[in-house]
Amino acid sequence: MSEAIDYKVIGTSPIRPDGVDKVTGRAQYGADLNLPNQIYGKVLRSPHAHARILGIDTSRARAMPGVFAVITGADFPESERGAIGGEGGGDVSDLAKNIMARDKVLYHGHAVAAVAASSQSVAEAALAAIEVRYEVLPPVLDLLSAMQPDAPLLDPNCFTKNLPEKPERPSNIAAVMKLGRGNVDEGFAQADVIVEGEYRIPMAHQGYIEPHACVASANEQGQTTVWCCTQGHFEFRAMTAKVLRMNIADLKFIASEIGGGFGGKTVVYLEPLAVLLSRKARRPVKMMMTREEVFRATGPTSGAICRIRLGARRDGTFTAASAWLAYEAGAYAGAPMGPGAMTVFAPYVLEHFQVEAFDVLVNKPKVAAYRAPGAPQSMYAMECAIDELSIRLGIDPIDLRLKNAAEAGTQAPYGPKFPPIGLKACLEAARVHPNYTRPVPAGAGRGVAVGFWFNVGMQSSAEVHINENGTVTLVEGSPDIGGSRASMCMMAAETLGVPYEQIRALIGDTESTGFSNVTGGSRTTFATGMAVVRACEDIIAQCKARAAATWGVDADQVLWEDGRAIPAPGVNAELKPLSLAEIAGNAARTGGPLLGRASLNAQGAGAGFSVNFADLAVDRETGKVDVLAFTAIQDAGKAIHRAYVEGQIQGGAAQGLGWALNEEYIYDEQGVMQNAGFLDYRIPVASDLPMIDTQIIEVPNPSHPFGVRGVGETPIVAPLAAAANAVARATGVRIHDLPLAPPRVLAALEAAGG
């Protein structure tokens, strides 16, 4: 087990390789690239949330001096239907229509045309010259209204999937999903106490600092290079090729540095437009979103309505649970109802449960992933229900969760049995944590919640090049969002036995390294790290063979230790160890350059669990909620770079608290977002939060050479319920709907008479 090994590099916190460039401003982000003869692309967006497009007249725009290209939906090839794959999911045809509307616009901000011009001001003038005739239709903005049989239809060809038989009528319910085990009626009959409630969680944005941007440059043969800020340039290439029906070999995608993504940069919005404009204009085209465009026209996470029913015996043993989960998909199918259904009950042992989940179309932007997509919504409802049960039974909220906690061998609600997991270790650490054992501050409440994410593996590739002097260059295909370059270098250093400082990591483009899936799902350190380790093992095997050839012995008589080939015990004692630098320096004589490589589809990602608890105070005169203290405990399997793991945990906590207390999309009756900017869509700032205390638990994942389990998704799951539970305990009033903004809290207090 990895905790018994005395690592030299793993578990430390060295300086990140890209740190200096980022703090000095040298790092090149999506909007930083400029090419010779470059022109600028801009998008015309719908002023309506739901309308038929009766006609688009672009003649005036095309005739304007300085305008090089104008495109509408008519300029796109007919899209084939088929699954996109990747973290965002969905259908290729829907993706194409989301990028550029065809016969209908389905949300305010939906793209209807785009231009490329000599300057941004000329491009904006050209947009103003385009005339679009609409037939305005009633928007569908509320989940429950959208699910009614007589609701206005977004897509008349949408027939609910996963039903026993295809329905006779179309509907806004794109799909349903059911999970279950045992007999819930029997389970509830065994309960001494049953709690139930309906919880509403608003649509929220990932809030990444860097808006979407890209540059596309097509040559005379139609081959195109795209520079963009992305979480997965291989998948951006695939999506663009499918939407434009291009040969994927004619597209080269280069990932820039990325100013945050959190799942929101796993979907193409501008890239196919830039490619098409560049091909028409025969110039490089640069496109950049404004912050308002980011809010109105890119994928937030789903709003949801979650109904939970939970039964328990007087000793706290859960007897049954049921969940009804409805998620907003936005304009096109693909809400994260699946992960929501998989995670809602996953931390607990439940003999009897059932889950019913719905993917529902509404006239809002097509949703995208946001850290553990779907889990914060469903688990918010479950963790609030557990808190209510804790209060009614008079059992400490951590003890109640410990009594029912899943462990190794527990069958997950979605099928497999858990291997070694760290939930109980996190709960036990929380129970004795000094922040938990100290008294709750006067006038405050302390809320507890558990978080979970199943994590994924997926495909990754890596190459390890040994330079002539023994230094190491890693080339891998996972864009670095949370410090993965440093983690890759650390795992390579530990495997090869060389200093961390001798290793450099590069993110290769789609033509210079092997395929890698998107950086998301907490998979990069696990899966790409596994590829790096295997590539290093390939190098070690080569080095041992080279040393054997040099010494005139068999390869199995050579060992690798501390970055050196050494003779095995009993072999000629006069042989001197050969360092990596010595083997590399002599490589021309022993077979040529040293290059190790690995490509894999990683299995056994290892589920991630967390326990959060927080002290929150409520001003009863204004409804304002203050976070006094927040503690996040999480199982990392093995923390490769401890500071980055802590940063992931703290970042997720900040985002979860923002969602719980302030963040939401606000629409008027016509479906126009009213707070499309950071002045009105209020994410937490430093003055809103205390120091977020973290504790890393390490229960090694047996499927990874260093015990890694991803940590990026789980941290956002528990803060919503931890905050709500703290407010409920501070006020004695349970507020089911988020965010817990002052007007809502004050109204609830006044309604309760206090």
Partner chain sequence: MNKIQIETAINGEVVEFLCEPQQSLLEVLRETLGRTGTKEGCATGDCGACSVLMDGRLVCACLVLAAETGGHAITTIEGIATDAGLHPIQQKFLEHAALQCGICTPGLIVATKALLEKHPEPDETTIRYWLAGNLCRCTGYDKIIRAVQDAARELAHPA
The other form holds:
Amino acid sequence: MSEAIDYKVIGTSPIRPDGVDKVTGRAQYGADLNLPNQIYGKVLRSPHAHARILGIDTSRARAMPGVFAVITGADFPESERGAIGGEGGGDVSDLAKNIMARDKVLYHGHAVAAVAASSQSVAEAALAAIEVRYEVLPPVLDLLSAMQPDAPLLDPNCFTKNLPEKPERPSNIAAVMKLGRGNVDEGFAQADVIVEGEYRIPMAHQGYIEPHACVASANEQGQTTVWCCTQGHFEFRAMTAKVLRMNIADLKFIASEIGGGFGGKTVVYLEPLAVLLSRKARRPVKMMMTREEVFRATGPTSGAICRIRLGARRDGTFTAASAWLAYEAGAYAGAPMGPGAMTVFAPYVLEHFQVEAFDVLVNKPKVAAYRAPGAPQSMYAMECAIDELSIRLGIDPIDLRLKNAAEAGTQAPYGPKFPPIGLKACLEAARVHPNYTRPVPAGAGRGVAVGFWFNVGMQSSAEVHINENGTVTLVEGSPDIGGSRASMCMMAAETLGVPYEQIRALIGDTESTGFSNVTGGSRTTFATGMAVVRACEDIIAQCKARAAATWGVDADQVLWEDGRAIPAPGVNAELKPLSLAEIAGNAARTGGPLLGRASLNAQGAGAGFSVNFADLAVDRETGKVDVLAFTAIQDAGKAIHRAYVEGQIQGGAAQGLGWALNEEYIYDEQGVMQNAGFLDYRIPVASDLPMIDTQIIEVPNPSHPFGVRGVGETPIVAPLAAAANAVARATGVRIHDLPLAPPRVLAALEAAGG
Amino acid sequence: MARVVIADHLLVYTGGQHVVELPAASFRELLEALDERWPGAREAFARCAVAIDGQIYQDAYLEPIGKDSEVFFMQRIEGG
Amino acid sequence: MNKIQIETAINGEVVEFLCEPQQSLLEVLRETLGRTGTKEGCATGDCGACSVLMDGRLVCACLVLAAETGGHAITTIEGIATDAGLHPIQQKFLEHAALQCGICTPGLIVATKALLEKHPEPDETTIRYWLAGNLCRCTGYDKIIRAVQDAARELAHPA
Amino acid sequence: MGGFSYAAPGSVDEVVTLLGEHARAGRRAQVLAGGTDLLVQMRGVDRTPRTIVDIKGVAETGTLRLDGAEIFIGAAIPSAVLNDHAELAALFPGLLESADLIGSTQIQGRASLGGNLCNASPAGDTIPALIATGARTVIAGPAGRRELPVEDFVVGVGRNALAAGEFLVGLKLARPAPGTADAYLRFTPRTEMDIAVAGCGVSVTLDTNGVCTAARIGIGAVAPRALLVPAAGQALVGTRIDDAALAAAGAACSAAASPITDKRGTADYRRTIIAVLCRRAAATARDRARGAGA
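Since the one above is the form predicted on its own, can you give the form predicted in complex with its partner chain too?
Every component of the complex follows; first up is the chain already shown.
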């Protein structure tokens, strides 16, 4: 694999094959399907953050005209304990209780009952007729208080995992994780300068624009079809089967188009409810969350408290680092503290370090994956600490990072030695970038930060059908959130040697293609792309065999070039090349339809590094922060569709900036979220942002046929610290806590003497 | 003998032992060797991702392990 | 349920429907009339995914009662392309990769149409403020702004 | 409990009759203008059935009249229509700034000054701006018509001065005297799509020497209702609206404020920035007035 390879299609930016349907309103998203005879399902949610359910009376709701079914926790089978598997993480029994409370409600908005009725307004009236008696318990909302031994318990059966011995008493600390190497005391003793600080990062939501929605249709034998917006319909099928103790063979999941996920659509919320309601009502049931429900009851990511200590010699060499990381899990265990711990020091060479991380239950919604889960929180703290060090030592922040940057052969803090990685290439590119070498605008500060994510592989399937005129249909199982149909078609075009326009990609349902894990973990272009390439190689081998049969030569005497079978050098010069169309047209005579396929569990995902820098200005009278310029440089390994790679980087930057500047879950003392809507949960609007300049670095991943690393998650990691470091440099005041909302910034400026 | 490094959260199963050398030509054999050394450990280790000579495998059941390979057990990585 | 009979024009086609008094135009478009190109992101006027034109003026369909639309003309995303093909705004969104998941795209295209009818050659700031009511969570807006700029150029100076 | 119903009366009298019938029968009726607040409330905090009385079919509520010394703005005119009106923009740039800040372009396609006023949110953007201009409300009811200064129309959080059977027909504004200009500024964390953390409307009149002869300052989102702050206006009168006068006006706004701490900001923060907004808005109004024949 070398960068010098001259690709025809890879690295260009063609129009996506599903584009026209998406700009004309034809594309069908989660809530766009309406079935004949359909009724509407709605969920009754807890008005308390922490309470015991004493009783639920649904009799009035059941008696209402137009009400077809009512369900509560009692209608669910006793669920098994055990890992969900796949990307979802966590425990099946917790998942089951999260989608419908049993004996206790653990957050405001926790589902307690659901109805199916002839119209949405009848369904709403039926919810209002359900009576639930609660014994209200004190909510546990603050991370540090939740960790105290005398804190009220969410789960009296929760005993901290991964301790040397099983603890005697239950706790809200669901698990701890430790990581370390060398001797930190020795390392800190070698330091000329030590910086330390505590950083708080708020709970934040993925904020996809499409609320969760599905339609379920069950028949009298229990065979059920579910249409839904999901990052992975195979995993939704598995979760639904486990929660309802159904046979997977009785469940068919069809992925609609999906209006954003960012990790939040990797777990089920509505689907098992819709299946149960449909089974009871014997009619198709459509369920759609409101935006408020999305905020209150679907996966935010953890708020966290991160304490960092970092030591360095006068020349900038890091001597030691330690991190203490506490992550909010929400109502059930499963905060991304593991990846948080593994990423915090990942970009740097460190002989001595230790990390301690905690997964803490609080009366807030159960967290779900969100773009590089766990990394933005811990790496925010570390990248701020490095910036402080850079200021203290008077070393340029990029130079300081270059001095300590990991490279191929560096032992990563999480274990193995890095294969070829692009961190230094990104830092070198940043150092000479015109946006970095130009002067900082008056009144602004320029902040730098590094981002990192592992990326993953996992399971994917792909099929390649050669149509009778030589055009190509790809069938794969990865929902297309950001243009992946285009990149799949491009990799197929490059491999087969046929024009991009001759290829169409279809996302198969769970009965029409092989298992694939979720679109997530930055895995689709890497892993599903690898499956597509392998399936194309399979079809090429078949085509060569067909050509050999046609020509009466051995298969190894046929080569594949530019979409044609050609005789190998020295083989009968009279033979005319056979195009894919010719081979396909003759397929009936040479063995029947041409179908290639591949399935794999892709290993060797390439680590993704980024460098961001941003110019931010601060209004010293109001504390308002404006983003004047933002530059994101990232190693993509190889960019298949350049514009969509840039788009991933730009979108991640916007999400990271939103989290840094304004986004947060705001709770009152009773544990009720105060800003459950897009008006007060302030994601960036168009006028909040500048153009986001991107530069794609390509250090190929040796494990992928085209060098792909995966790009989707790394971009959200660095913007938090880049923004905070810019504000610190603009004002001379270091604010540790996010978001950098105007009241906080103004208070910090005033505390520092204006 | 492969050099096997145990992640901190798994030390519960190894009585605190951090590094161990075990004979194994494949990941499957390694799991058996671990289970033999520390009965009951297999399930916890099988749930982990591993890095074999720097390459991370989320599911490594059939992967070969070289004579001098370095194997790290680590937490599985998710993603958004 | 006391339903109301309404006759309105949607994308130039006369449409009759029955609605409940409190139902929004968005709900009727999507659930009654099968015009699902107009998307729901919030139903509170905060995201712009349901942007439509009412008598040529940009509005959120979630904040209009269906009952109010009698005798008015509604344009939805389904009415933007013509017999001649995609509208230049649609074409530019495709060319600039200005959509990722695509859920905000119909609303953005309708809003852009209203923008370019009022400001045929808007600067970047005008575009950003005009479209501030259309949330996009995927793109960071960069490519959307470029697509709108390019569409404005194309409409003002057809090739 | 009855269901929802929808009515679209064609005249002021019909609206008054309909509202009166409902009041007498103890049934709920609610006036609909742009609906950008009403529809959200009906879907969220207040789902109880009612008769929705759409006043957009009443000619007077859609009337915009600028003839003579008095300007009339019908209660149901969408702010987008006002924003497009060049003469109105020249007369009341500050008022139109406030109308241009109500939500998004989409919201402005529906939302009206009248609706913003009747909704009586402490943070309604147009209310402090209307207070600064000295606008008067025109109310129709069973007893005929009455007028009320805008600052007296809003009486509390979400509460206005309309009695049973009454509704807001429109707003009256005096054509500004020579040397008069207004400005409105609010503070929000985002650039757009946000609710004011604090807002300040200022109208000043300068004589030909640049000395301020009259000033009205309204503040929003820093008290249960938008307030006229006479002391802030007085701090400008008799000055050239120099830095010292601006500081005094700002301080008067802070002193008049009785803010709360909520999801949008702390009380201290609001008290601090209302002074900043007052200074900045007053400086803008002053600069405009200098250009407006002072």
